[in-house]
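So this first bit is one chain, no partners, the form predicted alone, shown in structure tokens.
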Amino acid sequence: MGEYRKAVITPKIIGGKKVWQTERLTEKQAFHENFPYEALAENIQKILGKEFRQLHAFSAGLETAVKVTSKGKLLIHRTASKVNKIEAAPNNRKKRYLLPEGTVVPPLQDMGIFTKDGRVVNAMYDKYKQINRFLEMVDDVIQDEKKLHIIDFGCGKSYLTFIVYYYLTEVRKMDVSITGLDLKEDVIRKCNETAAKYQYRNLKFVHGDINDYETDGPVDMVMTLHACDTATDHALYHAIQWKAKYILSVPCCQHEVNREISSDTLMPLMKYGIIKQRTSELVTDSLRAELLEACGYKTQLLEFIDLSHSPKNLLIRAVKTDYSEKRREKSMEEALTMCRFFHVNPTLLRLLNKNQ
């Protein structure tokens, strides 16, 4: 079921603690998750006739096999095993990147991020980390493709834009063109100069504002990194009117739905400023992707990079799909009964209803 090939839950020793990790597998790649040791029926419960109706479980002297029919019956099957005794693994493997230390990668060096030998600076750990866990998201989606053309809304200094440019072009060998736009004229220049140096023809960027850029031809990806509050709704909106195949929003500065957001039945939630702060986020993010899924899109939310690095760490991954009128519409009403139990009006629900 859904995107993942198969999903591998196993004990393990981190800094001291026994925990359980979830390996979920794609074609390409695997994501990994770590829960605490007591919530593993919790967790079997979240994945288990949502993400995968199957489950084989191996403890001590006995095999499980579990399975979820079409109308949600388990069934089960127990068989004797000969293992007599499983222990929790030290967490020593060694994460395997899509841009691997020891690899020449002219940007990152240029950035500060890997030496002249492809070691990573140690300082840039954290950056580098965040980079590759990017890449993955991209990688995961575009499968098979062999051309793209991608706008970077709010592309700053561009870490990413160059990035994704290098990996594209060089290790997936693909035919793909990158515009990307910021407010700076000065960062602007700076990128498109970096460009020329390193011969990146089909890399260029483009000093102007998200909420009125215009393109005369297709765009297949939209991606931004912390698009400061409304601007990431106007670059969703963008890919949404030029039905770009694939949105990748690292969200920001959540500020509007803060403004407006009301609950006398939340209270609580209301009464503490970290608190309706947090809540706005999720509320406005939440919000975001059932209007994506309303738009026909297949939207996750997921983690970007780990919490301790940075609190902005949820990335919005949507791809284009065939879903029906009828899904469409159930989740522009849930948006809507989202939207009147919270009283608020966020700028992209203004902008799709602008075009009805």
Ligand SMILES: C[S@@+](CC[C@H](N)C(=O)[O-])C[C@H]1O[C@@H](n2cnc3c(N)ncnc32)[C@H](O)[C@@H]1O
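Alright, leaving the form predicted alone aside, put up the form predicted together with this ligand.
Nothing else is written out below except the one chain.
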């Protein structure tokens, strides 16, 4: 009914006490609220009929479905449930990663992320968290495609590339080929050697520049993790040109807009270096998102990783969709208005204009 898609109420143990926790889910976020164990009925009453019209309740041996009709009448349907015990779970459960510690991903042992027995090397823990999170975002968005060709632009040492390849081929059993591209020739040679060593036949690495990269084959997904400054724009532009279905991009060092941006109206934002830099990052990435929308991509800006692990913590996730022309034009107009306001002309916009 409202902006929430779903609310889930579960018993929890927090600070040694039993409570109920409501998790309300919007399209992009989850909001949590705890309330006392005795207050279940009144809390269900609060949201049922106001925020939601349907409720599914699970208890030991019984499942109950409740529906509020448009006239406010309650329809109740009970069935036997296979669940015979419901327990309150402690709230401090360890985060479950798609590739938990102990998973042996052989190339990543060679690369120094995992030890021989599958533990994460201490100094690599932040990187491990980042790539696991990125993998979650990939896993969450891709459907049941049998075949996927992915390009990882600015792959660097390619921890992410190897992990995505391993996960999609070995765990999800998909027919996936990945090309990693980077400017660093020696790094690319090493990645190709590692791929050959583990007989990852559909994983290859190419030495080259994102800006002028060309390919004939179809590209289903483009990913970038910290491709520097405008390299991200070129990667996004390629993805748009190829009509790639999925784009996942964590930008970094957004210098271009920082050099151009100005606004008399928002002078305090322009006056202090650090604020100007952060404003430029937000302007750059919100413009990228809006331009992707203008090109027919349903686009989300997601928190990629906790700020304490990396300040580069925003992920652009875009999925090709069938937006109407009117909707796309509106996004373009909004992006242009913002560019005029801040006196910027970012690379992605210039590349798109050049092609018209």
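Positions refer to the first chain, counted from 1. Keep in mind that this is a model prediction, so the values were computed, not measured. Definition used throughout: the rigid core is the maximal C-alpha set that superposes within 1.5 Å between two forms.
Visitor: Under a superposition restricted to the rigid core, does residue 9 display a Cα displacement of 2 angstroms or more between these two forms?
Guide: It does, since the residue 9 C-alpha is displaced 2 Å or more between these two forms after the core fit.
Visitor: Tell me whether residue 286 is among the residues that move between these two forms (Cα shift of 2 angstroms or more, core superposed).
Guide: False for residue 286: its C-alpha shift is below 2 Å.
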